[in-house]
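First comes one chain, alone, set out as structure tokens in the form predicted alone.
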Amino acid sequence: MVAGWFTGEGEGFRLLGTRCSACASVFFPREDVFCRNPGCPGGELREVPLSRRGRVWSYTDGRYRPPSPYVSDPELPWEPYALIAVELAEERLVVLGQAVPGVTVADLAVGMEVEVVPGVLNEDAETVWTTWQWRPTGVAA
């Protein structure tokens, strides 16, 4: 989907991000040219690879089609997806991704645990477009 976003395939995958030398802040998406962080004087920044695993900060359900820049074929019927916000707690911050197919807002609780895996946005007959998403532990894929 976007490219250095995340590298990997299978238990190896892991979204990736940046983390500032001088302050130790962590951010995703990655920040390449400047800290974010207002009390920070700025430091180099380095790729850091995410935690794998996290736990439900908040979630909802996308029940309607996103207008582009979303990639969806409008011919096919829309099928609603769990939005999930996971914290990831040795980054101190969190990150919002779609569940894992199959994974209903019924299906989720605060607190629970998930992991990232890749998934499939879309896909054409030349093309797939590749994202993450979340799964809740204890989930095969």
Contents of the next structure:
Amino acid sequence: MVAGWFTGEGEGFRLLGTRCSACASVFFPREDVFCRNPGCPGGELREVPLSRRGRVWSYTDGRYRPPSPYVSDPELPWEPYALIAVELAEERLVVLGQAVPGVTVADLAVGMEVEVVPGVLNEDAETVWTTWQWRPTGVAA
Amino acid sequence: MTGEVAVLGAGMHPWGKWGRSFVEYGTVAARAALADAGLDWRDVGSVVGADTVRGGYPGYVAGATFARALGWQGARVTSVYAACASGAQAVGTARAQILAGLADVVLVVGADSAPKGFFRPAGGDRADDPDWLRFRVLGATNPTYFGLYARRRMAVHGDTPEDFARVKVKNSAMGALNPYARYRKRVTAEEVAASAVVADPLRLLDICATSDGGAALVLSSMDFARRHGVAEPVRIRAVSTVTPRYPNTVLDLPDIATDSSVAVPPPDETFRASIARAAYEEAGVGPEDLSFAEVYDLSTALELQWYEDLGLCGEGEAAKLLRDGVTALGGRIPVNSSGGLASFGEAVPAQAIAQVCELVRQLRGEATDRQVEGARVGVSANQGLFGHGSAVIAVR
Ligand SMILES: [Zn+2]
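Since the structure above is the form predicted alone, I would like to see how the form predicted in complex with its partner chain looks, so please show that one next.
Let us now look at the entire complex, which starts with that chain.
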């Protein structure tokens, strides 16, 4: 549903942001039109892969079904998933994402190392919508 | 001070789920504010409405809608939208018009009929809208963000779910004394702990509901107030509507990520703290001068964050301030004497105006059982989605 936010498979999976050629600011989700640094005259925004690993800034979950446009099957009981905000040291920013299925808030702690992996947001007969997910390092898929 | 405007009237429609049009709530509140001011609607030279998109009325409307309901009388009209800060921007606009000499008397109105359940973005596939994206890609509701902030406070400052519950217990005790609040029942810590988890670690009673409601103010120039026979009106001394500074490094609604601080070091203070500082600087007061505060307690944990952002205590010391009873009625600086969002729920365009209504009641000494003794200076603080600051300082 959003083009160019991530790329690759398996170990090569990466979130994609953009970096300003004038001031080196990094943007995620990608900023392709203007650099948002108020002190920057504006440079070319080039695609850049983000760090694969980061540390948990905070986390929570959603015990109630989110409203649309989140897609979920109203026929099935709601299965909460964890959401993790992850601090990427090199890019010095925090990125929110879903945890991989099976990881709950009980498995998480602020400061824990996690890595980005590909995941499925939802699927129907024709399409599988892929996304990024965070997984504690050392946990097998 | 040359920057001051007088508050001649304050009025509200009770909060609740009434299932009627926002026009009705706003008009009731406006008539109450006019009666409180002792003014006829035809004395009003300008009306400023805080917009709503809901309630079955098409588009982003407010000012003219209320003017029509009250009866067209030719007043200047303005409508403003700034999410939860809409009410503060309406007050700011009214104040600017008065100080610029464009109007002597301005009516400020905000009202809403809230939808059921979680707030959600407008329909359609809108991948260029961060608010749409956070729901579509992550299923991240507003409580998701409140949960993230709460968990972060627990990890960094050692706050506990019991501390969060204490906020609800305190606010519900004060809301029980406010006839305009939606929830008028005292809540116990046990009831908070027994309520369902919504977004770990926050429970249903930690998170504010959505509500219908309306609030209005009649503002005037100091000269007009004197001519009108009000020698010592409550005065608005500051309205802060600042934006964040780059890089905004606290993950904030509705964004999926923060700004990067790789090229520019983060500012010395957070966005919320800068909202308060701008108000203090404009008013020429500091946190030590405050008698009481109204803050946007979208969640119990967020109220604690505001204590620190307002400078009521140092970073990480909010839970102690609460435990010591400093922010309860009878404490050194009561917070949310109105009952706060915990007791009102959100009626987005009305809430920041309702906060000022409470400042006015307290500063006039008209808050009955919830009166803050000797109230002289009050601040309201709030934050609107998409980077809208909101704080008002009123004095007596
Ligand atoms: Zn730049």
